[in-house]
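Only one chain is included here, represented as structure tokens and corresponding to the form predicted on its own.
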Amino acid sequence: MTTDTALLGVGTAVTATSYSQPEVLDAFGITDPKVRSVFLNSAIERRNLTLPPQDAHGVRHSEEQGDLLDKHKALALEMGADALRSCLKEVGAELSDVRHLCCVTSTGLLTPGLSALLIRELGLDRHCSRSDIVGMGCNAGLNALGVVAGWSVAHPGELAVVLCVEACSAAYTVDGTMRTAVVNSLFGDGAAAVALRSDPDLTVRHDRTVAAPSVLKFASCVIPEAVDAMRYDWDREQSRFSFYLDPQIPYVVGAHAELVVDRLLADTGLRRSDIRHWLVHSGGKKVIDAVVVNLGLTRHDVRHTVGVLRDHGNVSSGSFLFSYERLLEEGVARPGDYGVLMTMGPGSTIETALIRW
């Protein structure tokens, strides 16, 4: 797939609330030593949560499922219509300027969708095209990425906005198994907005100093034998959604990682050495390690990808914005370069995307 559009802008949002891994393990009065050392090992020093009230006696209680999904809705709103703005603020738009919303989010479920739902809230024109990507997870930016492009192309000069929305803390099981400490451990709240508009002009700005890449290809790679090692549902025993990363997941990935890049890189003439910025999903130390590896990249590549764990945590889908606005606000992308997005999630599966500035 080849398309004419162009990454416009990026805005990002997080909750109100931010925790240090110790935090999080004394609010929950978690001693056991294992625990604690997958919370202390993980490479995150902070993230945006919002933990559960505590009672008379300082203790934090797991919530009831109604209780999370309550929680979901109220800052995916909140946080998706901070992150919208600020997207919207940064390529000079207002929010009737927008003509498609594509709403991602695994972390609950909304029925009306979001999009809907920060229509009424945010006062968006009632005709605004919209979507609504549910149910695949860390990757579902870039699958929303790649069906917005399309819906841009068929739409020239038209504003297109992809927002990924994960309220991490609503999907929270707190059991004490070493399964959902594990997951605990990892995921932070965090949405992130990015603008996009396909504009028959574009091919003339690459040779401009502008900073808004084109979007150039996508590839995917779904993994059949590891569909189970990543999901997100209901556990009849917590009678509640429980998400369950299997230990494997970073070698599982690792080891796929080049068939697809090679992929996406087939017939551009590019070789991996010629892709000068990697913005790879914050997935967590392992994954992050291993898709180094094998791909042969550089910590200086994933530096941004690093950052964002360590300040944030895993924020799903959204996290690979996190890493392009910290790219974008460092100032060295350069006309002409070329960059490739990478995420992954339940399937098991690697999305990518490749853009040139």
Given for the second form:
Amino acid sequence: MTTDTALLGVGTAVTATSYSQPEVLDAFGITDPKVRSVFLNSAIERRNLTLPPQDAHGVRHSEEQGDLLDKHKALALEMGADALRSCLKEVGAELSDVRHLCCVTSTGLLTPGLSALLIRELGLDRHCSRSDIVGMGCNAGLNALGVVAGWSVAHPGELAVVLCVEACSAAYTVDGTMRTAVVNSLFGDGAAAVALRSDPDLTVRHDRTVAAPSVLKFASCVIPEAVDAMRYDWDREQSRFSFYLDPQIPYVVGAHAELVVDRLLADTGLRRSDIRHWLVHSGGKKVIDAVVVNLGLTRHDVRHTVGVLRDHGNVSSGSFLFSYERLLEEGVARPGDYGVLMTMGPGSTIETALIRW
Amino acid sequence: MEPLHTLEIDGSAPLSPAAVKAVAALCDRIEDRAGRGLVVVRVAGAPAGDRPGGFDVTLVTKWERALRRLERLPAPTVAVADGVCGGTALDVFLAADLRVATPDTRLLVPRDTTATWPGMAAYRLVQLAGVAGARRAVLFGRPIEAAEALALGIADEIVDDPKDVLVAAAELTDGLSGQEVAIRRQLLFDAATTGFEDALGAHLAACDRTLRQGAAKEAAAS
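Please move on to the form predicted in complex with its partner chain, as the form predicted on its own is already shown.
Okay, now the whole complex, with that chain kicking things off.
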């Protein structure tokens, strides 16, 4: 039990256009039955995407790497600003209240990073401290939460925000292979922000109408033997970054899920059955199944994980915050309830956090 | 093999925080010793009146949560019913893996003429016996006699002396990992309510779990 940092509130944002899976297939003119089947059996109904422009025949082609980076920057700033504003509104804070801004993204590279660009764009205090977590993938939201929880403890009473911004549309390669089909069937654009504050006087947040759970503990598990299983690296043939997902990923993640959750709960006096709320990353249908089986969760436990996957696809680092937002909207969390946040991504890694309302 | 833990539920007593605590304490003990063993619950008795009272739905929620935990324990569970069995006793009976009854067992479902008390017992009855099998009990509060319970699959066995069953149950479950039983049980529950395509992922994940255990053993041996 390390911190008394509270998650004050959350906000999410997506881009304007969402597509059903058949719409995406049609947009790219994909007819290969195998590829179509990957899209249609993904447990995803809709995703927000910014597709490449259509040519004279109405077909959308792969974009150049430079165009993709421009797209990442534009979408990330737009979604990031929306998610940040919505989060601050939720917690009743102003942009000027933000003392630390940590931006997380893996779908594009920017220097200066998103934090600096957003501070300029939104007119945040120029003295706002900042950090950027780049290239860590879907698990990175929890890596950021761990770091920023530490910052919050060192700066009691000051507002910090973790902002996960993933323009997955800017990480698309369309080449007709099964490798890209798996990736292209899965990811969607989305941003999510969560505000944190460590209050020396806990009564401050107990007066709030919005329930604010404390962040108690983190546990990580890197699986170095699966280091190449999830990667976003340079594809020389395509002359662009390309994402790769090994078919074994769901099972590798499932096999290590108990290990890291046991470690998270060790010395807390908590049993797995004491955890009332599970907020698992919407990594994909098979990943969710594997985590459910190995941790003995119910379909009810992962209802938001499954719901976010269905409505948004895998929005990478911010996915678990989309689930968290839905849990808060449900209004079922009660004081004293425990929750586990769980994300997984390249490394391969599983990140977990324990929270208590 | 000796039973790991036993619990007695008196269905004639009204639902109480003590009953919730008793089930939760049993679950605590089993979960803390996840592994091998058998849980035996003896249930008997039924409420005197049709309509329960003296508590609110918060307590019912806690009770149902405790039952759900019992139903998902990392250990095989056996319930032994004796005589009339209703209320909390019926609830617990239906949540066990193996359900044994004596010949004079009667499962009593509430029969209030102007109100409904289904609990999740009604749900579990339908899961076990199907809508047709459970219809008369759930709709009209018709008691289920031991022989009928056996025919419908609500009871697994009828015996004169429950002691013999416990020995047989202990043999049946001997050496089983409780955690693996919990996984099988989950697949079983989900199979009744999930389509093939949706169930496939969970079954493959369970297969992979086994394959990895085999691989780990081989690695350890080499």
